[in-house]
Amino acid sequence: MPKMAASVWSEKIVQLLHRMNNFYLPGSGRSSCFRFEINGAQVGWIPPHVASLLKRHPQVFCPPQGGAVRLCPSLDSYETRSQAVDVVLQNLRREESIPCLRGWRDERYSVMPRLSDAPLMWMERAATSLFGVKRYGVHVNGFTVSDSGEVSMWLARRSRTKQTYPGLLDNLAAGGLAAGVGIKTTLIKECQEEACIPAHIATQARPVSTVSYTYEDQEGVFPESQFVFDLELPVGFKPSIGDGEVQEFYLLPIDKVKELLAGDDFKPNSAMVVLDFLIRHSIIEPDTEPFYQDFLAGLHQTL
């Protein structure tokens, strides 16, 4: 890559990385957002409009004090915290008040402060950025090398119908951590259904790093963290259309994937998933990339 391009390519990769974490930035909605508490812990941020829209909602809501939107005393457990919760969110979704209860997709997301903490409640994932809690997925790097050492990654090109990022080129395989669901079984099941690739492939994926990252948008706040995995998989090993939210696979050369990383076409955070492939696989190394610690702290921003 030639020095002026190469110097093009690293500003645009810090630019994906401050829009995917613009939370942090100087100027972002985080000061204005009030802490969303349960039982005494912060699970989330919940943006001003969304906080005057729970004010309707006492027996549920606490009204916003000290700079917090608090669940009710009263909901003392997981079931009755997430059924209520689930009520108001069902009367604002027929109000069509709000764009991103449009996009109802019936999965439950697990709220609580930490991963390794027992979730205090479930929510509908379509309505997690009105509350700012932590999601999770995983994503699958799929790649091949050659007898002579190349690495070409497959990636995919996610439909023109997906709710979401509709058409943008995406890893191999993923999907969100839905309640109760493990992260193993998430990638078998992700794999399976978006790729066809069988289970005896798919356990061979080895976990390899987590991607996280807060942005907001104006649909709300996004705190997300990817298990990533990577799957190399047999060089004649072709995926195949599953279950409709992927349109076509490609095969690409190392070299492509990284020239196309600084473009529009890319699922953002699917970008950054490849980024930390490229990093960890020496593609892309400190003595030539001038903001490689950039790239790093961009990837691995604390929830």
Given for the second form:
2 protein chains.
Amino acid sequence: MPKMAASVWSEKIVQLLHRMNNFYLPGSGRSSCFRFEINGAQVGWIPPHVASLLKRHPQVFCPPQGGAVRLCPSLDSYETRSQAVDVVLQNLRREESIPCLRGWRDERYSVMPRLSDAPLMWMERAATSLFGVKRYGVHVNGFTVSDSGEVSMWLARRSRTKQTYPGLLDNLAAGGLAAGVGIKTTLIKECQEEACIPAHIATQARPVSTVSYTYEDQEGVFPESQFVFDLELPVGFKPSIGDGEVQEFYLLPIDKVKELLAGDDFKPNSAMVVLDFLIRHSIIEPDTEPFYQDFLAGLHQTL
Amino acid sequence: MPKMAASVWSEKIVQLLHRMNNFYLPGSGRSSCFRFEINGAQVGWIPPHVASLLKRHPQVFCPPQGGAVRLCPSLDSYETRSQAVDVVLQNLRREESIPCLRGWRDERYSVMPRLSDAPLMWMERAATSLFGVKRYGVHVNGFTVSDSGEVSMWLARRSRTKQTYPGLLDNLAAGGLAAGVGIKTTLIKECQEEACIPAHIATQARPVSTVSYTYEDQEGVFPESQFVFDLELPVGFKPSIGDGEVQEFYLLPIDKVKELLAGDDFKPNSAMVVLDFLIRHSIIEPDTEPFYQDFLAGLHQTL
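I have the form predicted alone already, so could you send the form predicted together with another copy of the chain?
Shown next: the complete complex, the earlier chain at its head.
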């Protein structure tokens, strides 16, 4: 592959960041979305096509008012809210009218205004985008530094059978933050399950950043924040396939990884995690990258 | 001093970030500001009290229209624009009606929509906040790592005679980016001038981040982006007072520096630069800091 001009690379990265933050761009569907509120606090965004379907369940969702869809106040506990919404979602799933519910995972995500707040209910992961509920995860940059200081990065090729982004490049390990589980604990678990990295190595991963963005597609709204860890691996260490989420691991020179970011072969949020690494490790420099500050702003949006 | 509770510390930092981004908070003066436009491109924000004064100079500033104050199109070059605006500003300075112009520095800042664009004019530094023109600078975190891995940070105490933030704590070195001068070049110059750090050491500083924010006060609007460098210094090295901008340097354990961030003794944007360091160096961790993601978003706002 011929080397890409620097300006073309920058432009591709700017486009990636715009795409991943398209919910807050002019002309997005945001103005037609309803705020999703529980107990007066906003916990998500509901697109109009979802709000229409929810009207059939007035005992769970109050009719839209003042730009908001509210959970009925009679549902006044974590458990009653979660159960009532789950019944509605199971119904919608059976009707097969909403494509994303075909990806039902039986994986419970916490719903709350902010990560530091107590969860107000849980919701099936596959449904969270219909309600624009914030989702949190962990991603780990696995890398090596040679004696001469050259940085290489471990990338994973996602399995062809993954529900989302099959066959694309990804970080060494990553996973969603489930209700009530710690961030570093999740990281150590994912390193073990996906890449067979023993806990005594994974525990050396260092928290260094978050990557936060909000995008929309035809199904819903995705406000997400990924906690980013750096894990420097011994030069001889090789990750190996664990639970089958990954088909192959590659160790690549960092300049090659940088080049790959601008192609279509990368899971988009994982590309953002690598971009953040390139900035923190001075692989990208402000004197030569005109969009340096834009990159930083695009990686760290307010949710 | 008794140790501050973690939750109080977090709350103080959240308040700092809100203050430094108050222009984009609900209830700010933004809705009453005029866009400052040159050739159809926005280059700043003009508060109403400044727009009123500019009406007396219709040969330079077109009367406000559609929420914008435009530079007259007859001023069609870098030099004519800069000179015409400078004449107006020198007038205002003589009238002594605008306090910030008492801080006139004869320091020319470039005016352009984005740092990567060609400058459309220059403007005296002391006047930039009246026009909400974006300002860029460099800040360097000077730190040491002991054999046992303990991190300490060099802080500067600003001279009591500085025009801005006299006597407050600051990063090891910092300075504004003047028209046409490179970012790393500026950093090396400031390290030399302010802290007598020789170029062969300063050049080892690594670009790692930006800190970007927009605040307003009674005088104007301050959209700023600081390019952040980390400079690990040899354990025995001591910076020393150069051009008199600094009265003293201190080497402090990183936990002590963290505590100081929450007090009133720190120049606010320098405190943000240290906060960014604490995150990147895993001194703050997401499992124990509930506002971790908010900190990252607050440090990296879109200008």
